[in-house]
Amino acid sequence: MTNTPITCRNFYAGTWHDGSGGVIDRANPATGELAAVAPRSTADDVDAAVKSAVEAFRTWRKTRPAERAKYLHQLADECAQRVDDMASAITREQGKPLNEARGEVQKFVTALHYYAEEATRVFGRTIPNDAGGFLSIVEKEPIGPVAGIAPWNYPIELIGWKLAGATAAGCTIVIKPSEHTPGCAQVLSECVAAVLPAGVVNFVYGDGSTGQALVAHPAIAKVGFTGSVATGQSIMRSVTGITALSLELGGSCPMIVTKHADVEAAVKGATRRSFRNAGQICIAINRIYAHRDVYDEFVNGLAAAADALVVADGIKDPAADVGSMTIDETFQRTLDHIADARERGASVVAGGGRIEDLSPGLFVRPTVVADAPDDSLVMREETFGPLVGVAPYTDLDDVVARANGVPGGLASYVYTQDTRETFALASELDFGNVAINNVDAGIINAPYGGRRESGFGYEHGPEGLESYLHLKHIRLHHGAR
């Protein structure tokens, strides 16, 4: 691991290079030094990139499924061997601290150890005919070139979705990172270069310019994006009507404490689902509603374990529990819902604000907000930050009415030991994802994605390589009878 920032330049064709519209900057936000350079790339350089994995995708396209997972495992030992260096560049441009990026990358791994296994279990079927003499066969084929749009939150894991579900099934890609985290993705490109064939994962930085023009390219036939609501919104607008797409865009996640809940258990839940990564994660909870019965336990219970928690510079103590916030914008959110929530009567029982003994880095104490209102920022919006909502119910239908009443559903959670309320909420919650008794609403082998504002398409599981998949319906006249 090195302090030096890291120089990042576009990959494509197997090899780098420099873009054609200038540089980014990017700092590390707990410090302000300079992490990494990367280049602003041109509607040019992404177009070259495009063409690579268009050429490259005649020929990987036929590549025998055991080569493609041949291939995918020796990217995933590739990578292995380089999990501090990519971790080391994650805490620095992101802000996490060393232990967790270690834990995404090592994640990243596994994501393409389980891909290369899926590649071999692509199957098609036949259908029988009316009349004699006929065979329907229905194979799956690579979609094409496709394009995968990467966030900050997490640069290394959220690429690995993309890349090993793309790859697995035969497609090619390019990929454009978040520019907030560059260096992380060229420690990545590096490991591509020592393994993959030319043009089959490709790189190219830059802005949200950068990333319209990749999605907009004609060539492109899928775009993977996970992102804010904003950004998917552009992108729908952005790509022309016969691109295949996929986003995973976030949203306002809930958690109900009921009655009848392990309310130590449920603490321990909430504490790492809502400050785990500063609260930066799109299954973070950002709101919580706890039955009366329980409500001032949970609450004086969730407030120490806030208080508790470490929060450092993630370089500096690699086994912090928070580190700093990424961006200004999210950092300025989460002050702005906190001052809001003030302001509507609602008390401030954890944290509260930045930490000024941390400055100039974007340090938040994780922050409790008991007694919100429903109308508070925090309670309707997604704060993306270390900052959670708590407010009280008594009745069941009330709150599942709440939790689904505002926009997106991407993930819920769920605390209670009564069997008919667990199925009950299971059924009720309009989420893709809903955990009960836990806070791990995703898993690498079970599909993950969105309902309503949150985007469609999925990622994880056999799913997330079907989806860079299409059919192809042949009818063969044999003539047998």
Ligand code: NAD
The other form holds:
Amino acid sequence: MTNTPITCRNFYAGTWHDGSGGVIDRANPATGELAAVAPRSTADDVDAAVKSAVEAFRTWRKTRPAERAKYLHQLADECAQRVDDMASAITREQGKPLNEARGEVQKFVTALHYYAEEATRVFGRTIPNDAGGFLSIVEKEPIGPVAGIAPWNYPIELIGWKLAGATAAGCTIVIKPSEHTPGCAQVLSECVAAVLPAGVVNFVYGDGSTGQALVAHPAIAKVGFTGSVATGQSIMRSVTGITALSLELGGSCPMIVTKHADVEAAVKGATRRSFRNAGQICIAINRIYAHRDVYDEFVNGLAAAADALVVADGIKDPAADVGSMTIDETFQRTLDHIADARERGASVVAGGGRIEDLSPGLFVRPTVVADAPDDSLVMREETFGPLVGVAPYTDLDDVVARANGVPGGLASYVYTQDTRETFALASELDFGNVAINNVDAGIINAPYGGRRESGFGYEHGPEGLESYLHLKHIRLHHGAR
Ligand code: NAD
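Structure of the form predicted in complex with nicotinamide-adenine-dinucleotide, given the form predicted on its own:
Below: every chain and molecule of the assembly, starting with the one above.
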């Protein structure tokens, strides 16, 4: 494993290219050392990458599903050889501990194998006509060249779902990684270069202006976006309503711990899903409502579990529980949300701020605020940091209204061992994902998507491939009776 900064270059038409708008430096958020240098791509660079995807689409769309499956399995094997390279790049630019970064890359490899298999399971249908001698055939065809725009929190997986779903469907793709995590994408592009035909998967680096040029490009047939609500709204304006679009956006995810919960299990789940990846997960638990009868036991357990987490530089301590946060903006927002909760009368029962000993790294102690009022920022907005608010409740209908009472609807969590509560909450929580007595809301073979301000469209599962297909109705007059 090397400490040398990674030099990224745009990758399209099967070769590497410099960008024409200068470069963006990316520093390791744990140490401030340079981690990667990437092109700041202009609209001309984007145009060249899209042309490569358009050209490759002519042939890739016609490859047989079994052949695409073979390519994707090969890409998975190639990436499996580079797990450590990709993982160390992730840790050095994103901050999560090395073992966790290895887990992310391994999940991406699994996703590639999964979509290799799904590629061979795309079927159309036939529809009998009222008139004799006619048959309607419905075929599914790849939609065209795709733009995949990803954030920094799971920089390989979130590129990976788009890459795997789109190419399995027969689409080509231009990927714009986050400006905060270009280095791991460079390693991925090297795997792509070793396996796939030129132009099938392309990479352009840059910030939001590069992304904007990409999503607005007239030859792009579909945009697959994961990121913030604000950027999602901006992209909806850029694509002018003609390009197909899926938006996986943020949100504030609630957890309900009922009086019938296994409190120990709930504490374990809450600790994992509030603080893993320093809380920088779109489905992180932001706010917890615990029934008054189990409230003290739950809060005390969660505070103790948060205090026990090891926070460290994820390269030096690969098995740390929590690493550095990734960017100044969410680091500051986390501190602001803690200060706001304090001002509104909540009690900080674990953590409470920056770890000064690890400065200038962006390290925040996992923080639990108890008795957080409903109008405090931590209970209303996505923090995207290692902070969780807890509040008591007594009435189930009331807590459902509080859980649903935010603009987004991505994931929600419940701990209960009561059957009636289980089904009532599964039905009433207005979120795309409801995890009950566990906190792993997303699995690769089930659809994953948000509601309301958390976006629309699905990744994972067959739906994550279908979203790159469109339908063709062929009405055939064959004349047979
Ligand atoms: P972001 O919206 O700032 O950036 C995401 C990507 O969009 C980056 O590559 C960025 O360069 C690009 N971008 C920025 N402006 C653009 C524009 N005008 N046009 C096109 N592209 C543009 O988000 P972030 O800070 O990187 O990620 C954090 C957010 O992502 C959080 O809100 C989180 O909840 C969300 N997220 C959602 C999911 C999900 O599955 N729903 C998963 C992970 C993260």
